[in-house]
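Here we start with a single chain on its own, the form predicted alone, put down as structure tokens.
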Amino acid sequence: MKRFVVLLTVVMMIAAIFVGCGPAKPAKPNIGITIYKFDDNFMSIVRNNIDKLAKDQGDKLDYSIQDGQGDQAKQNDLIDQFLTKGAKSLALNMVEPASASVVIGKAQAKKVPIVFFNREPDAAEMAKYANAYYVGAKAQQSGTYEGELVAEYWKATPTADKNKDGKLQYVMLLGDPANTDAKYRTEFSIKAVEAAGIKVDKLAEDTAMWQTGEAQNKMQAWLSKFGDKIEVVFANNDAMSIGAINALKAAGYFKGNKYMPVVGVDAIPEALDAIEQGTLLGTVLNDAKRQGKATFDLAWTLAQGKPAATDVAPLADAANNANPAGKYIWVPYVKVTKENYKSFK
């Protein structure tokens, strides 16, 4: 009997060993996501949408969203951690898009696909890696729409030319000079005004780095220097357009007949409120929800080892999505004015 018990015990131990050595549960796909700065108005909307879509996958997905805090070195460390922990894809909103080449090299060495979003890296760098993709909107279009909003106002409003010199005197609030969106929004907004047959005179331009407080300070300084000579305020984004409006309010604008047209980009909730209140002439919808969805869908597809071309549907119309290489998803902009702002609230 003792022998039988001992034999049974041995058999059970061997069985347990074989069970323990059975096929391991496959690891869940892991996506590493980083935003250039969490407290950016627009990117917080994109981030929250990505987070919601990732959570909707339940236990099918592991993911991490981290704050780059406006520091490229810190963001590089986060990306290294994602790769060390076995990320199957990366979704990156770069602090400095010009630094993308370093990140591409690291991901390529580990054969991890990358989805850059909202801040577009150089096309030549993107071309070096077959599994590097970009989701965003064409900044040239947003600048053009800003300029068209101003041109329409100028032609419809005889009093817009305050000094009656036949020229539009303007100031321009710039985003990060290293960001291609800032460059193209600045360039194409003025091109669109000139294309409408309007002569322009730049009084001042300076960077406020996408920030409301910095834009308010810049605008206050320009009002002190130029006063009512300023006829239009362009801002590369709505956080800065709100800063400009705050400075204008403090200087007595938007009361009675004292008005200053201001335009921006993003259509964030504060901008829609400002349109409703009559302090923002118009903005251009940079579709945060669709950018977030396109980014997540692509990163999730790639993390599962599926081919992007067949599994990710473009969210832009055909004209804006001309992309034979299958490496870009373009989300189109939309003009937002007092006529249609309620549709976006």
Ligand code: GAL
Second form
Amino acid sequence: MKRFVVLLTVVMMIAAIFVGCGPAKPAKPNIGITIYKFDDNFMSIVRNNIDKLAKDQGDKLDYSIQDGQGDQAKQNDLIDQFLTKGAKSLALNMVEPASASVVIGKAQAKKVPIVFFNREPDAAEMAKYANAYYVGAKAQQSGTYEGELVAEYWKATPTADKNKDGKLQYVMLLGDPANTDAKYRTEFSIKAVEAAGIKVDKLAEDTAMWQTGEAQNKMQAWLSKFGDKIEVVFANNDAMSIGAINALKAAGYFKGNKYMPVVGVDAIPEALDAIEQGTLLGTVLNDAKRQGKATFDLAWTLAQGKPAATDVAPLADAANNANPAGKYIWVPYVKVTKENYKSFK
Ligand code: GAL
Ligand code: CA
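Provide the structure of the form predicted together with the named molecule, given the form predicted alone shown above.
Full complex below, order starting with the chain above.
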């Protein structure tokens, strides 16, 4: 028995030497991905889409998706770790897009391409690095669509002007003020209403940081202050439109003829349900599926050392790609109302 154990040990040691000396496996391409905050409704959908596509590559790809936790310093540490571990490309949803220059510097030093997505860095920063790309949607368009939804409602509904002063009194729930999506949706939604010849009167606007709970609190406070003086609620996204609807329901709206039009952006599943229930007037599809796919496809192409412009389908989608250099992939928004919401479920 003792001899057998000795023999076995020797055999195992020899085997170990052979395994150790075997041909080195080529390193797999490695992609470092980070989201500004995992606790964000819409970005969780984008994240899950990216994760699924990455998983589909099976053995061919190493990747990691990490939470920036709403903290740029933490996210910078994550990016340093990706680079130390030999990432071949980065897919970054920045906590603070204004910090892109620091990140670009780090990646450029190691010749690692970056695909920014959803939170757009300054064009001037983007221009500094040939291997920096952006995947997103034109926030102006989403704002315009929100405004058009409201204008159509206003014109079709004689009772919409509750105080009959010929003006539309509104409140506006803002997203993260550091985010261009929040800025442009606020600006362009109102511009579209005015462009339709409707006079507006802003009762209040405040940030709820893209979040349902904060939006519900803000809306509740506005309802006790203004009540039915409010004629329309604009929300920069649906997590917040749902928060506003929760507050409105608690105040007795959407029963009998007590109604308040609310519009949002994203078309998350909860928003499509709300359209079905008649509590959300309309929303704008922020296409998480196409954005996730465009981000992953580009990061994966670049990680394999292939050129971006030839291999990524959305880049060939000239109608949506305003930048001929192929650095930007724009995914279009779509208006969603009770007429068409089913096709987005
Ligand atoms: C927007 C989206 C918001 C939020 C934000 C994060 O495009 O509409 O719901 O996810 O991105 O940057
Ligand atoms: Ca009015």
